[in-house]
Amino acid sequence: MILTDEEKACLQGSHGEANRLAVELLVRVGEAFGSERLIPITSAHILGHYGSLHQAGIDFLERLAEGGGQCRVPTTVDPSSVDFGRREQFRVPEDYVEKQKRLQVAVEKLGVIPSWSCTPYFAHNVPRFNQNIAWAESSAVAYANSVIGARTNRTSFGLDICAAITGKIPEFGLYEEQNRKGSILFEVELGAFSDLDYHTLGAIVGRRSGSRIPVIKGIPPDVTNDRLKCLGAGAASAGSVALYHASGITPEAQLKDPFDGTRPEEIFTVSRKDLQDMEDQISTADPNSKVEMVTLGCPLLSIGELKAVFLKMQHRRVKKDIFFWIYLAQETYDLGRALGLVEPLEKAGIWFSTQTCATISSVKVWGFSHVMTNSAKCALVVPSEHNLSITYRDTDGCILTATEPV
């Protein structure tokens, strides 16, 4: 690779350990991908959760704090695996609470925003079209690259806090022109959509762009911000989609054609069955069987979103013999409560939990086995973490479940 002068002098050691390994690190992953040089990015988003970083995790982020580490773009973080406002609530180990507590205070010494959230682009980082950034956490990856058209690939742990610190990424994959236009057209046949349609259009989008990039056609105009979120989330999960084009939509897709002029390697037409064929793939409880627990926010809800479900609880409250747990950023629980939507869905049994998720929080110590949720990102990660069945069903259906009239 190419690198500065200031680069050469972080390798020989001249900024600090931190910044020595950080490089080093971005170097060989560079070399590795055949990257001729380094670019600057804009900001970084990184992960920080104990339930997927473990103990080698904490080691590698501490040793990066203990060397000097700080970041020189703004940064923010995943959610944690821990909710530390609530830890007892939810029956979090004391143990487990202090692997997470380890890895809070290293991201803070390192200068992290601690946001602890997957939706940074609502707060705390939003970066501008075009911009080169570099972001962990696939479904903010997804939506960065698709709906905002910044540039990023799916930027692997360690990989991102390095970025952060040194402000640089090894250019290749998506930070590159010809790397970002689309191989296979999704020519959707549905009429209206319903919100759980974007999660389900998402994992059949995923599951057969494996790791090519779809060009969507046939998404409603007025689609908002919250069903792109969920659509990108659901492609993400069921396969390794960073990088989306809805035709008429999405800001790449309306500068230029996504496919550059080239004809796409297949062409998927998605009809109503096909929605109907992934939503029973994607249920995997049996009928019968007892929902025990019910979760929404996967992605983490927005004041939209939370507000869509307080006017659906009008009358109604949470059941005793099921729990019906809903997961958002710290901002929007704030601001929820300012607005007075979640005191009395408080006071109706639902609980809140912020600052971390159900897919990478220690949901497994309820001993659940079988849990209903409206995400197909949810749906598709939840099972394999906490070892138990989903019934995967749109908010109305969740609602129902979970709740009756008072």
Contents of the next structure:
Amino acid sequence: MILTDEEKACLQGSHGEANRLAVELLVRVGEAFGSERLIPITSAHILGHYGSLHQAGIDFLERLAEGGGQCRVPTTVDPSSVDFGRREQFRVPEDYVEKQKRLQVAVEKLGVIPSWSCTPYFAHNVPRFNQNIAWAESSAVAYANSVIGARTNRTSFGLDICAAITGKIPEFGLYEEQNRKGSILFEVELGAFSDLDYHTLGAIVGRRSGSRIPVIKGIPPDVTNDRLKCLGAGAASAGSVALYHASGITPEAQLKDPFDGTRPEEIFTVSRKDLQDMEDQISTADPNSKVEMVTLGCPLLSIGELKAVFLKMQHRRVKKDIFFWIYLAQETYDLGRALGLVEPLEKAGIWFSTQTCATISSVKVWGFSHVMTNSAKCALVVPSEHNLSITYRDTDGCILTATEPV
Amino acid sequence: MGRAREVVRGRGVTPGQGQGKALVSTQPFMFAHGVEPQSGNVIDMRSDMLGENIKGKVLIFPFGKGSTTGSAWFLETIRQGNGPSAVINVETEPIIASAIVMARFLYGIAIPLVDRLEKDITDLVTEDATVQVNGDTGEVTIVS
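Given the form predicted alone above, I would also like to look at the protein as it appears in the form predicted together with its partner chain.
First the chain shown before, then all remaining chains and molecules of the complex.
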């Protein structure tokens, strides 16, 4: 790699231990990818949950914090493994609390905005078109690349914080224009879309694309960002889609031919039957077994989605023998509270949790065997070692299962 | 094949020397929820290495896949002393490479990572073959 004088000095330790480590990691990985240089970024989004980072993740973040590391660009953090305000309610084990606390201290010392949300593009960290950013969190990567047209690879743990404190990332993959064109086409013929259809379409696109870049035709032009959030999350978790183009919707597809004059390698049509088949695949539970917990908010519930739940919940309450948990960002919860949406739902028996989510918290301690969700991502990423079976339904279906008329 | 001391050249991505029994997967490999850090056991239900243990092995797979948290899972596996002695990929990727670089920073453990071998290593190693990996030169030696 060709390094600037400042980067060379960093490698010699001129900017402190944290910067030395960070530049070395970026350069080593960059060299593995044939990258010629480090490029400036304008934003970072890092991982910070104990459930995946383990002690090793704590060691790395603490080492950078002790070495004087400070974020040079606006940097947010993905959800935590612990909602500290509700740790007793959610029966969070003591070791999770203690380890997550250490991560929180390190993250704050490094100058990260403690957002603990997987939807940084809705608050605190909104990139602009064509900006180079370094984001972890696959669903946020899909959103930033596709819906906004910012540029990031799926930044792995370690590289994310090193990019944040140096303000740089090796140039390869989706930072380069020629690697952003579509290679396969999905022609969607559905007519009306339900909220679940976006998750399911995402899963279909993800599974068939692998790491190729899909172009999707047939999404209604008035689609909301909430729904594109769900589409990208499904695609990123069923495959490793980091960027999709949606004709007439996403910016790069509006500015030019996403195939750049080439023919798609493959063309798939997606019909209502394909969606039904995928829904059946995502649901793994025996339909006769009892749902023990219903969860919404993967990715974290937006204010619009919260309002929809509120409206559907009129004159209903959570059944005595079922848990109904909703995950959302702190600012969404606060706004929902100010709007009078939260309190009635809490009174009706819904448990809210902020700053964490079902897939990365200690849900395992509850010993559930059958969970219902409206999220393809949530269904697909539940670790196989949890032995959970899943029923996958739209938001209304989830609410009707979890609640009864007052 | 079993011809003693065959040497195959590749690209050294991370430095160091490692030797061990070969553990070969022909599928993309996942550390996040795929390897149990406290044992080194492969727990990914979909992996052709399910039930194997990676500790001290020369781990051979085409490339990494799955969640970007995989680098933390791999790093934790190394921290607990259950990492492989070397890794050989067809084409490596950031999850694998960054975990190995972090392991050297944090724990002083050097695991050589070599990719882009001039020959398909899966054709050359038999089950239980012993393989030496030199991450400085990119040379892979099939010892037996």
